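First, one chain by itself in structure tokens, the form predicted alone.
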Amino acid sequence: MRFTHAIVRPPAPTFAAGLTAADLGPPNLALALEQHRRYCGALEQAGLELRHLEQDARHPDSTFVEDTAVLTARGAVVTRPGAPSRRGEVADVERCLRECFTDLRHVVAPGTVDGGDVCEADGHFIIGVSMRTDEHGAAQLAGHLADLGYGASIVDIRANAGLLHLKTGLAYLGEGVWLAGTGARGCLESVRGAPLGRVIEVAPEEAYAANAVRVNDVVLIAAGYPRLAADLTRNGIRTVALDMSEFRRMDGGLSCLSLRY
């Protein structure tokens, strides 16, 4: 699917107070804002028109807009994030989505879903049950997607301590090509319905780079991971490398920073 738009939100002044298990020290807000501007520029260079939400100091994690919704060409599903402190982020995103989608659905209590646990591959959605997405939420989301005409598979990633979200270790790059970090390749082996072609494995020492984003004709990757960059180039994949150091400190990756549609 070719994207034409994306929703983005810059990190708030309270960004450093967000949730994180990374032991990398607090983020530098000024640098995070600059990295976010460059990220937005890369989306625009890929042909996307951006809808910019304002900073939300009430919700330190609000720059990670991907977790608040799952977007498709036929409709959108507003999620219910797994961390209670993040549920207030949904309201602004939902107001924006109402201007863009006529079919808007919701994950409701007791279910929880983070968009980072949802990986779409040519119309088939893999939903990870994780620390943030539970079985109730995954089942609700799969039902909404089925109503919209999409297939879905649910995989349990809770045994892999290195995966906060499914897309922490898995990315679909189009044309049957996947990126898979340590432990994530097993998710693909249990999936039925998704296109399973080449799998490019991400070395353990470059695990963070497994979170990449295909945006039309380019793949956005985190800067500083030369082995993966070389592997993608050898496979004929055009990449743009972006510095993500300050978002990594807060457990965030490239896919987290936008809702693409």
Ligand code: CIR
The other form holds:
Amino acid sequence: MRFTHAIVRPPAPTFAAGLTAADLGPPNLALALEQHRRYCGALEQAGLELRHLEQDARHPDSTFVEDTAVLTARGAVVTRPGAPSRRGEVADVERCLRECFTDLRHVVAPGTVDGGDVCEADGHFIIGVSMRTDEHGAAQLAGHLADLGYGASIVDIRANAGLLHLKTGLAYLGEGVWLAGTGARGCLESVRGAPLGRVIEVAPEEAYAANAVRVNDVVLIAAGYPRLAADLTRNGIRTVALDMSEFRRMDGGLSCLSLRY
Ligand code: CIR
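Now show me the form predicted in complex with ligand CIR, since the one above was the form predicted alone.
Let's see the whole complex now, leading with the same chain.
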């Protein structure tokens, strides 16, 4: 699907206080802001008009806007993030979504969903039950998507300790092509209804790079993962590499920094 817009939010002054298990040391805020600016530039270059939310110091993880909603061409679903410290992030995002989506739905308690657990492939949505997304939330989201006319498959990724979210290890690049880390590849086998052409495997030492994102004619990838970059080029896929070092320290990847629609 072609995107025309994206919602983004720069990292907050409190960014270093966010949730992380990465053990890579605290992020440098100035560098994170610079990397975020470049990320925004790449989205604009890919043809998107950006809606910038203001920094939110009350929510250190608020730059990871992807987790707060699931956007489709027919409507939007505001999530209820699995981490209690992140629940308040949805208010500003919802306000922004109200201006562009007439059909706006919600995941409600006790369900939880993080948008990072939702991978769309040509109108079919794979929803990962994870540390953050639970069965109630996944079922609610699948119901909303069915109402909007979309199919969904629910997969359980909890046995995969390396996956915070489904999209930590899986990306759909369009035209039946997937990117999958070793832990996430198996998810695709149980999925019915999603286009399954080629799977490009991400080497274990480049696992972080599996969180890539297709934006119109290009695929944004994290800089510093030469094997994956070469594999994509060999497959005729145009890539744009972006430095993500400071977001990686906070367990965040490329897809989490925007909500595309
Ligand atoms: C968190 O743990 O919630 C944030 N520090 C990182 C969220 C990354 N989001 C994503 O992968 N969709």
